[in-house]
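Next up: just one chain, as structure tokens, the form predicted on its own.
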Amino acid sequence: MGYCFSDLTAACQDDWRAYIEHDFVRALGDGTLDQGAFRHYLQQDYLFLIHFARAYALAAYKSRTLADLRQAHEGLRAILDVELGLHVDYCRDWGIAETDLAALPEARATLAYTRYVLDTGHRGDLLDLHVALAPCLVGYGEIAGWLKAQPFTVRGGANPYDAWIAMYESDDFQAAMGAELEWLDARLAEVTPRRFNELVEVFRYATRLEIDFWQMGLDRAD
């Protein structure tokens, strides 16, 4: 029987739970976030999706199959001609310029995070790299789902960040979210015990450095 996604998650379950409701997300969806630690998330964030971008060209490079190649080319495309656009102007909303974006310095966990993930796509393959950013691309569409469910969370006008939780919760990131999901299930289902062993520290490490992304939005640290 082979390993699928979720086995993943059971490996690191405390680390996962830590990431997934986190001190920060929590305050995401009861609206009580401090605005300063959001805007400074964003602006970091803003910095990881263009290494996220790197990521997929990376991943473009590693492909071995056409399909694979395929699948990188539309997460590059989605990123650069969608996801930065619609940040650019998520950010505006909160009063942060995209020349402002342009001239940021990358916090420490952002560095720390993205090079992770690119370090790790380098000397590993395709599915090492995949495995690296699932805590982003997975963790995401699940955060929104777990925020959705909980009394805590308040919608609409009243939460500043409802917005946010929107657009993770929305189709479209939920079907992106689904196609990664099934090309993970696809590629564990065939690794020995001792690769999905490697495979669950690179997913450990990963975890944790969100669950260090969030705290410097939350400690607005540099």
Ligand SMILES: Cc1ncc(C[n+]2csc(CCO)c2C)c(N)n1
The other form holds:
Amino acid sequence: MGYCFSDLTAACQDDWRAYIEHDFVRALGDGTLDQGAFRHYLQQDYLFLIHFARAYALAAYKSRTLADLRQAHEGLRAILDVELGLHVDYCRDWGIAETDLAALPEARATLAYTRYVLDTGHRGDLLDLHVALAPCLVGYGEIAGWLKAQPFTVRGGANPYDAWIAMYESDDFQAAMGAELEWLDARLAEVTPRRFNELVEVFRYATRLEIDFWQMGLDRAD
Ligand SMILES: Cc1ncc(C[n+]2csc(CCO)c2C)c(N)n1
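Output the form predicted together with the ligand next; the form predicted on its own has already been displayed.
First the chain shown before, then all remaining chains and molecules of the complex.
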């Protein structure tokens, strides 16, 4: 007993590194990512965010305390009022109109990942759901930090993806990630070894689905 979040990443080290250091991420860092691949990723990420908002609504439904209910409400509000608006503006800069976003067909990788998270939340409890969401929330913060430390990363106007990196290294985002880590560490401190192993499986599947999401972008898969 007495687990914490880093025990989850340690238990799935190979998958976690494959996600954080994926070729898509490296190419974002050095600015060589194919722009069509990025556009495909952005389009599917719009659909991803909508389902992610639904997952926060599910977190509200699964809450047993007012504090957890408020946290879920804040997550839902942040996506609807901030993230999706930023995403639509950002897509416009990349030549994707909001009307196009609304009509997008969902790629299989988007479908698999988002429905896995929702199903995990439905069949499990609030901790299962948060663990399924963690590769998304914590992973992107870690990716921004990892890119910052890599010698190949190009920053500023010379990298067309600089704004994307900046978004996830921002103080606001890093603070949201820190709050999530605190919540997870407090819950994981109390779970049994058997329960921890169940949560590792949830975390591993969600991490693999993040890898597939990057790969979908690179392959422009539908
Ligand atoms: C496939 C995919 N995975 C993770 C994120 C990152 N992300 C999405 S919503 C959110 C938190 C919202 O409050 C974060 C960090 C993404 N955009 N796309």
